[in-house]
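Given as structure tokens, the chain that follows is alone and in the form predicted alone.
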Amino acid sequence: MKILFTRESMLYGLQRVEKAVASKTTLPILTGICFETLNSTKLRLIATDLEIGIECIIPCVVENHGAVVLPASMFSEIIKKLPEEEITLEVGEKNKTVITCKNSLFNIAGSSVEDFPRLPDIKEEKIIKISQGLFYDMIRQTIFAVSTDETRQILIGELFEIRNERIKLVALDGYRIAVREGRGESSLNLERDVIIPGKTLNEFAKILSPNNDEYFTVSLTENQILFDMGDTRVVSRLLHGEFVNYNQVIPKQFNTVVEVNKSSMINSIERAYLVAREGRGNNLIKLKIDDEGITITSNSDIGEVREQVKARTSGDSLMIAFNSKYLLDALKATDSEEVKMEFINEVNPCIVKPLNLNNQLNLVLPVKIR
């Protein structure tokens, strides 16, 4: 195998596939990246940790076809340090690989591709097209609510609902729920619910372009999901089990409603958190809601804080407490400068959502006040 490529094109491919390289594994081959020629002008890079696999196709000049697995970390560092000149990669006997660029020459040990696991072949019809920017926002506005408790396997993923062209991501961890809706493009009359690992969505978000209106396609099998961006494909296993019926948990009627500036609320909670974090580990803040607006208080062994936030309130007065981190996460994920907060009483969940939009909702459980 002998190929020539630019530093820029190789870094583009590496930055994408490196996200699937295994960091902790009993299979050393998974710490590498597979490089294989496709034709005279294309090279495919593949990485997988057996849960998520990413492949990216980059341009190159192929003088001799072939394939090799190279250690991801070492190869990436080499390419980053080389100058902006044409790079040559040549694989010899026993996968010994020579990398040359201008006055630099590296000899590194490669591995056979025979031991490298192939990505599953997703043959099912592409079911929906989604804008990169939209899906990036959907992940960003829900991923914080994915559980980190490995004993609750279903909750370490997000529910991905497809109802024809309407799509929804839902995450919950037992303390909060995050829901974000959007629309894609589909010619199929389809209803499908799958659970995507949070890790997959987190890594895929790093590949997506936040402000890009270009579309990617989604394909599904019983056990796998494929995100196809053209030059980059991301394949992941799906989680199996019954997701929580979140619609039954979300309240529909409220006794207290608050409309408030998001930035003002976030800034006040963050100041209150400076004292709350010195407490007994629950980051507790209290919200008093009445005709005057919202009063945020917190106290610990080091002192106490009181913040007054202007807000439009209606309904019953209320005193309620929250883990400040959970409430901050919900507010920061809401893409609206004005937010609506809805309450039933001091023991039922609070709903946080954009003031004039119906595509997003966050639920946060309160902390019981003794």
Contents of the next structure:
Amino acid sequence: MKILFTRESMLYGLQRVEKAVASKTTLPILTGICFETLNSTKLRLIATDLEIGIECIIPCVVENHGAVVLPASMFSEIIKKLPEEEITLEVGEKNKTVITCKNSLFNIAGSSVEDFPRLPDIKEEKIIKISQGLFYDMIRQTIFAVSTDETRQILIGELFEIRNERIKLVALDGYRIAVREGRGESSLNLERDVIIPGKTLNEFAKILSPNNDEYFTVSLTENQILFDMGDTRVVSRLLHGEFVNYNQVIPKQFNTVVEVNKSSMINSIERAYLVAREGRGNNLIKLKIDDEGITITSNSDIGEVREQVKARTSGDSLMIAFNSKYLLDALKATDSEEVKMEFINEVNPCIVKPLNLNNQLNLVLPVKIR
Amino acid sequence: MLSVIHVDMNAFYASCHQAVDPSLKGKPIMVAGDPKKRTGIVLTASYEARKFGVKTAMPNWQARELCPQGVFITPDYHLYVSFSGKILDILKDYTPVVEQYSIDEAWLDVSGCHRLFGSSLEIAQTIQERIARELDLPCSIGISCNKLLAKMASDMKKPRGITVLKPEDIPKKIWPMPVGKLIGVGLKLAKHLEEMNIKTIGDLARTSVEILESNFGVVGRHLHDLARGKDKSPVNPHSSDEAKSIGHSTTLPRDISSLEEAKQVLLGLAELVGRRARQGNYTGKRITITIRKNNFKTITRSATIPEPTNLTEKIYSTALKIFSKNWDGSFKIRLLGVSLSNLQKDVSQMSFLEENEKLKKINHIIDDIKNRFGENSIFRARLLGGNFGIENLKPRRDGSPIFKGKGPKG
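Switch over from the form predicted alone to the form predicted together with the partner chain, please.
Next comes the full complex, and the chain you just saw is listed first.
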């Protein structure tokens, strides 16, 4: 195998696939990246940790076809440090690899590609097209609510609901729920619910360009999901099991409704958190809601704090306590300067959503004080 | 004004047994761990047994040699807890300001109660008389101006003494005592002080603050105050509300060398910790385990979980995770401990997951059954049988400051 490529195109490919390189693994080959020529102008990079796999196709000049696995971190460090010149990569006997660039020459021990697991060839129909920017937002606005408790496997993933062209991401950890809706393009009348590992979505978001209208497509098999961005394909396993029936948890009727400026609410909670975090447990803050607006208080070993937030309130007065972090996460994820908060009483969920939009909803359960 | 009273039960565990079983009265009895176990040591000896030289913490075999006619009794913690509660009830008849220091010791601040119940000495006499009459238990009482001196005073006449210690008596009564008798000076510290040629409490009081501070840091200044009888800490009726951690540990009947055995012990400890946390309405998010190797080297390792808990299952699974990370089977284990810290009281994050709520219910139902029918009336199947089953372990409480190093001494 002998190829020539530019530093820039190789760096682009490495950045994309690196996210799938295994860090801790019992299979040493997975700490490497697989390079294989496709035709005279294309090189494919593959990395996988068996949960998620990413491949990226970059332009190159192929003199001799072939394939090799090279240690990921070593190889990308070398490329990063080389000058902006044409780079040659040549693989000889026993996968001995020579990298040359201007005045540099590296001899690296590569591995055979035989043992490297290939990404499954997903030939299922592309079921839906989604804009990169939209899906980036959908992940950003839900991913924080994914559970970190690994004893509940299903909750370390997000529910991806497909109802024809309407799509939804839902994350929940038992204490809060984050829902974000969006729209894709599809000619199929398809309804599917799948559960995607949170880690996959996290890594995929890093590849997606925010504020970009370019599309990628989604394909599904029984066990896997494929995101195809043209030069880059991301394959991930799906989680199996029954997701929590979140709709059942979301209340429909409320006794107290608040309309408030998001930034002033966030700023006040963040200041109250300075005191709350010195407490020993839940970062506890208390909200008093009445005709005057919202009063946020907190106290801990170091002292106490009182914050007054202007708000339009209607319905019953209410005293309710929260983990300030959960409430902050929900507010920060809400993409609207004015937000609506809805309550039933001090032991029922609170809903946070944009004032004039219906594409997003956050639910937070309060802290019960005995 | 001498308004602080310290009540110290005499040979508490042994006295409790004598109170409920008159046939034991006047006999040398030893409350001791199971004689077959190596943890079999005397927890408390009755005064009759002490005459033969039997002391607390003495191995059973030695106690038996000294006092062959002595009666060995296995401990019954329920009995002690129940008596302890009744004693507390009596104390609270005289002032709400009662601070329980351990199962058999408490302070009272009776300032403001003198017009109601008479002088501090009269109150002490009434308390001693009522505890003897109503519960058939002996106690010693100390009266002074602060907690430190009251406690030193109660130690002066045993059993059944009442001692009034005035601050002006300190040089005469306290200073000649060996430095190790000072509250707050443990074995290690006493040894260190003796090496500095500070042998009595008086020696300590006469040593300059600078020297003590350069040797012991902030503790040095504190020691100097203690030796002069200065103690500003108030009698705090809420001290037990402010538990910083809840922990249990157990020395194993024999060294552990398998994961299965460790699991059994960890679950047993997690259940004790969870149960105590639930009773006090605490939840905590930091879980710590202690592993003592058979060469006595001890390691402690912790993990923080996202949501505070008091559920046995959660404490156990976290403890097991930490344990597996820190034990590769290459050494044998002599002692294991589990504790819950970063505690908060009376608040709980609500959850909409059914299984969380279900676990909460199960835990509370198990607690309820135990409360009604005894600790061993219901327990998790894993704890049944084996060398490390529930009936073979006698874990002790650690952590919480009010219980720190506190068992009854007599």
